[in-house]
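Next comes just one chain, in C-alpha cells: the form predicted on its own.
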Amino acid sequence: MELWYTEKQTENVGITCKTEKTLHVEQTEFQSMAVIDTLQFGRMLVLDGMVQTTIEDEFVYHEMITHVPLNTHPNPQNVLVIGGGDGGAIREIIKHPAVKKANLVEIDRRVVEISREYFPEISCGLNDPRVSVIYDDGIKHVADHKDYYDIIIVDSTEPVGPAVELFSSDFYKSIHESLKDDGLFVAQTESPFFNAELISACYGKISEVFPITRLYLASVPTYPSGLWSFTMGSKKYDPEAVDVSAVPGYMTRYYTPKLHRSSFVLPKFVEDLVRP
C-alpha cells in the first residue's frame, strides 16, 4: 500500500508527495503540526495542512529571505526574525560576520522544539551564542523595541489565523519604528500566480511606509506554484544598487551575488502587480 500526502494549495490545485511514514503529529496551542518523511523532498514540516519547509529545497527560501537584505545593509549588526521557528533563516544570518545579535521571536515553542529534533540540518544555527530564541508574539516584540534593529525578517506562515496581522499596515508601521534610521526589512509575500491581490496589497502598504520598496523572486518547488515572492521595505539602502562585486560568498547553494541583482528583474505579469 502506498502512502501519499496532499497539500491543497488552492481550491483547485494541490501538491502530492509519496511518503515513507509520518514521523510526528500533534496539535499545539496555536496550530496543527506534522513531520512527514517524503521520498522526493525528505523530511517535511507541515503546519495547519501547509508545507512550511523540507530538507531538499529549504535552502532556496532561507537563503533568499536572508542574504538579500543582509547584503543590502552595509553593517547588519542586530537582526530580528519573526516566525521561522525551524531556524533556517537564523542559520543563514549567522554566516555574516557583521552580525552581533540575532533574535528569533516565535510564538509557538513546539515548532522550535520539533525542528531541533527532526530538522537538525536546518535548526543548527539556534545554538550559536549570538542567537536568542524568544517565545512571544512578534507583533508585541516589535512594538516594544523602538529604534532597535538593523534588519527585521518576517518569516511568517501564510496569511491565515493569527498571521493575518503580519500583513497589515499597522504592523509595517510598527516595523518602521522598530528599525534604526538606516534599517530595512523583508517579508515573504506568497506566490504571484496564486496570491496576486495579496502581493499588490502588501507592496502598496509597505511603499506607503518605506521610501524604498522592492519585490524579488525565487523558485521554491514545494511552495504554491513554485514561484515565490519577497518584499523589502528600506529606509535608506536600495537592494538594486548593491555593488555585487563586493559581495563575498557565504557557502550558499542558491543565492549568488549575480542572482542578488537578477532576482529583482520581474516578469511583466509580476511587474504589473506592483506598478503604481
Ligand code: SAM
The other form holds:
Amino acid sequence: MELWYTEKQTENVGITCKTEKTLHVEQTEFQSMAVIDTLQFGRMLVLDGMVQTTIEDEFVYHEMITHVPLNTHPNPQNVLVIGGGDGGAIREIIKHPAVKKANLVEIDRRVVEISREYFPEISCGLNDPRVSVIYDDGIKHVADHKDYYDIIIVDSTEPVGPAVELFSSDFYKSIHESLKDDGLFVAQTESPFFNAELISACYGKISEVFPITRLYLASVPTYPSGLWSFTMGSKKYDPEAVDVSAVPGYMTRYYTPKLHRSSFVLPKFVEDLVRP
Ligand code: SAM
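Having seen the form predicted on its own, please provide the structure of the form predicted in complex with this ligand.
Shown next: the complete complex, the earlier chain at its head.
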C-alpha cells in the first residue's frame, strides 16, 4: 500500500510526498507535531500541518537565515534565535568563530526534544558550550533584554498561533531596542508568490523602525511555492555593501560569498512588493 502526505499550502494548492513511515505524532501545548519519513525529502518535521524542515533541503533555509546576517556584521559575538527549535540555525551560527554566545529561545520545549531525538543532523549544534536553550516566548525574551544582542534571527513558524505577534510592528520595535547600536536582525517572511501582502507589510513595518531594510530570496523546494523570502533590518551595516571577497568560506552547501550578493537581486514582481 502506498501512503502519501499532503500539506495544503493554500486553499487551492498543496505539496504531496510519498511516505515510508510516520515516526511520531503528538499534540503539544502549542501545536500539533509529526515526524514523517518521506522518500523524496527524507525525514520531515511538520507543525500544525505545515512542513518546517526536511533532511534533504533544510540546508538552504538554515544557511541563508544565518550566514547572510552573520557575514554582514563585522563582529557578531552575541546572537539570538527566536523559534528555530529544530536547531538548524544554531548549527550554522556556531560555525562562526566570532560567536561567543548563541541563545535559542523556543516557546515549545517538545520541538527541541523531538528534534534531538529524530533529527540529530540538524540539532547537533545545541550541545555546543556557547549555546543556551531557553524555553520562553521570544516576545518576552526580547523585551527583557535591552541593548544586548549583535544579531537576532527570527526563525518562526508561519504567522499563526504563538507566532502571530512575531510579524508585528511592536515586535520589530522591541527587537530594535534589544539590539546593540550596530545590531541587525533577520526574519523569515514567507513566499513572494503566496504571501505578497505579508511581505509588503513586514517590509513596511521594518522600514519604519530600521534605517536599512533589505529583502533577499532563496529556493526551498518543500516550502510553499519553493521561493522563500527573508527580510533584514539593520541599524548600521548594509548586507549589500559587504565585501564578499573578505567573507571566509564556511562549510556550506547553498550559501557562498557570491550568492550573498545575488540573493538581494530581486525579480521585478518581488521588487514591486517592497518598493516604497
Ligand atoms: N524553518 C521553519 C519554517 O519557516 O517553516 C521554522 C522552524 S522552527 C521549527 C519554528 C519554531 O518557532 C517552532 O518550533 C515554534 O514553536 C516556534 N515559535 C513560534 N512562536 C514562537 C514564539 N512566540 N516564541 C518562540 N518560539 C516560537
